[in-house]
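Consider the single chain below, provided in structure tokens and representing the form predicted alone.
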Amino acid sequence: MISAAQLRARVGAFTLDDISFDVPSGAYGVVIGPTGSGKTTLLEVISGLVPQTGGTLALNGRDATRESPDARGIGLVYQLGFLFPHLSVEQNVMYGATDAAFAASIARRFGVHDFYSRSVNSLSGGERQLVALARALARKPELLLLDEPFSALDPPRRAAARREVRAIHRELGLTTLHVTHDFAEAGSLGDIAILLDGGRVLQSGEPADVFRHPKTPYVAEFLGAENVFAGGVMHEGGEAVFRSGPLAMHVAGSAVSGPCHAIIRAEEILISRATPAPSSARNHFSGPVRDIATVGPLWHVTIDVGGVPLVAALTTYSADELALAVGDTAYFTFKATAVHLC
């Protein structure tokens, strides 16, 4: 496990303030945030390399606040391997390894025993860091600390080396924390998702929970919510309704009469040419197509509300069946449900 409680370090000008999280035992942590957040510094931190100058940190249940970097069982893998430059393959995938067998398997699993014999000055950024993760694991740490692991790999090689990051992490149940940019990644991998910015943890929890109902306006728009509105919850009918401009939406539950802001993943909109028949869904919009546009496996359409955007996403498949154009008018429907107030 990996408890911080007011965890602090600096490093030069930068601040790493009230860091509070935990990663259970055998969990897979995921920290997510922008470019110089302090990711990094935090793993290094964690591994003792950077000294912290408050709180606490516990690791698998015991005070390693003062413990020495070698003393804390960690496999630590940089952005950009940092391997032995004087030691071939082999020897850097062995180096720290106990046992010999396991470190040959590891480096199999990887594809790493294919290159062996060669020296590391004469590898690829992706074969570093296929290098680096098996001497990290070879080593059979405690627990493992990833720095952007696969960001050098091309789609295959890194959709391979996250299943068998993944599978290892299960087969030894390691306690892991893996930085990322991904937010794909972090879905897929991650147990417990973390999201630091300026050197404070903002939001953290299952990444499910993170992504569907970020604490505020913030955390959404970095998560990717497409859908962000501020405006206001008042009364009506008995119903609670959020008020922003010309939208009116109804939302679940007891919401609370006043200011906030709405969010509404553009995934939780359903699209139709025409109007939509009568259902479970409390809320319909409709409007000219303003934008229609690609966003990895998925097509955001964008229609104007009275001058405000409304984005939703659907499938290739659905996009080629809709075949929607910009101009065209679209019809948006979504449950009180996919409202989330903060």
Second form
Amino acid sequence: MISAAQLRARVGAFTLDDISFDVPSGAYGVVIGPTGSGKTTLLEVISGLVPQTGGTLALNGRDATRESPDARGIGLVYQLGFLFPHLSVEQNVMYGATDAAFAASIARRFGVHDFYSRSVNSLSGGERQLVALARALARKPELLLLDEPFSALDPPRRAAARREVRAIHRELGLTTLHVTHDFAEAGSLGDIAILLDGGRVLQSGEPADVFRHPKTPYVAEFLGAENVFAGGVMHEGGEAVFRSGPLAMHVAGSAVSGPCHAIIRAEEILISRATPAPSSARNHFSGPVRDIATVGPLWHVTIDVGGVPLVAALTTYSADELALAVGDTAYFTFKATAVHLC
Amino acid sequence: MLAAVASSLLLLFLVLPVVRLVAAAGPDGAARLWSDAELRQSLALTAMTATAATLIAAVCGAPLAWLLARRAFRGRALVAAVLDLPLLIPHPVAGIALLLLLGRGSALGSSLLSLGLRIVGTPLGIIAAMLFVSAPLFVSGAREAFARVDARLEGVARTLGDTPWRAFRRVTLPLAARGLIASGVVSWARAVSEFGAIVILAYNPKVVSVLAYDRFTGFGLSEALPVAAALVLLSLIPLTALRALRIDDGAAGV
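Instead of the form predicted alone shown above, give the structure for the form predicted together with its partner chain, please.
Below: every chain and molecule of the assembly, starting with the one above.
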């Protein structure tokens, strides 16, 4: 368990301020944030390598605020690996190991065993990351801290390394905190997501919850929400309606009223070429297609609604079937519950 | 073109006097190693005192260099400035200052004398003068050697269960070793070539630089030449050692 309460730290001019979150025992926490948000510093504070200037830190139920790094039972993996260049790959893996057989089994699981005899300086960035992972896990730590540990791996090895880390995490009941700037990675790995920016926690919670219910428009945009509108909610004839310029959309519930932001994820919007048949979806928009672009495995279609761009996502298969082109008229449909207000 | 000519002229100016000296008196200097007992003793004394000064500089200077490279503490800039001081003071002035502190008229000098430690006119005086002029070079080189070792390597070693001292011994020291040895060699070479401070604190027993000066003033250039050439040959040892260290210097990645 990692429990941070009002944690503060300073490195040069950068400060981590009022950091509070909990990663329960055996859970997989993911810290997401842009470059320079303080993600690596946070891991170094938890490791005891950067001193806390305030707050408390509890690791597995004990107060670790003043514990030295070697007593914290932590395995730390930096993005660049930081392998010891004067030691062989095997010596790196075995550096902190207390159980040689266990360490060797970990090395085999990450394929590190194959390049035991190679010099550390001859390894590729990805191979360094695998050795660093094996070195940290070979010690059988109580807590695992990972700083973009798969960033230099090619996609197949990244997927394999991710599976191995998840498997070992489950087998050992290892509380893990994994830093990334990739929300897709966060969604696929994490039980808990912690959003960090400018040295502060913006939001934390279950990844799906954070993804669907961002607390602020900044968080929504940060998480890649395509449709974020500033406007206000009015209650019209017993129904809540969000208005922003030419857009008027039905929203669920009546808790919010007055100025706010509406967020609709592109995946929540259905696209059709003809007026859609009546359905439970309350919101219908149409307009000329302004842009069609690929975003990873998806296509993003942007239509113009009275000068406001609205983006919907569809799979390659659906895109082929619809055969939309720029200038065509498209119809967008989504339910009132797809509109998140904040 | 102009730059090439200027560079060549400077290099010639640096190399020619030494080459001329070795050519004129090198063989004679080497031969004198057998026949001239005073020169032999002087060379041995120079090598031993320089080694002692370098060892003291290393033992006391390495922790200071590590602190300067790794820790931000109040007064760090002041300590760095203090370390530059001996490099800026003319060496005879350094000798006079040391004489003032360690001479028999001083409180420290007389206390040391009562313990049986005579500084002025003894090998201890030579070591003190050598240490004063060479230790700052060691600390400055060692500081760079420690600073080149990424602190995160020590951090990783700490998370792998090492105490600070164990992480230093297993990671920092081996990675900084080449730089530390090079600093020791530079420090040793500086000690061997020292004259100004030594001549004031301990004219006798004579180190080679003092012997060369003594022969020059007492017997003229022809007698000083072989001694000077022997000193140049002695100085080739650290030069060769430094070359060897640099040739092997592979890039240490993370």
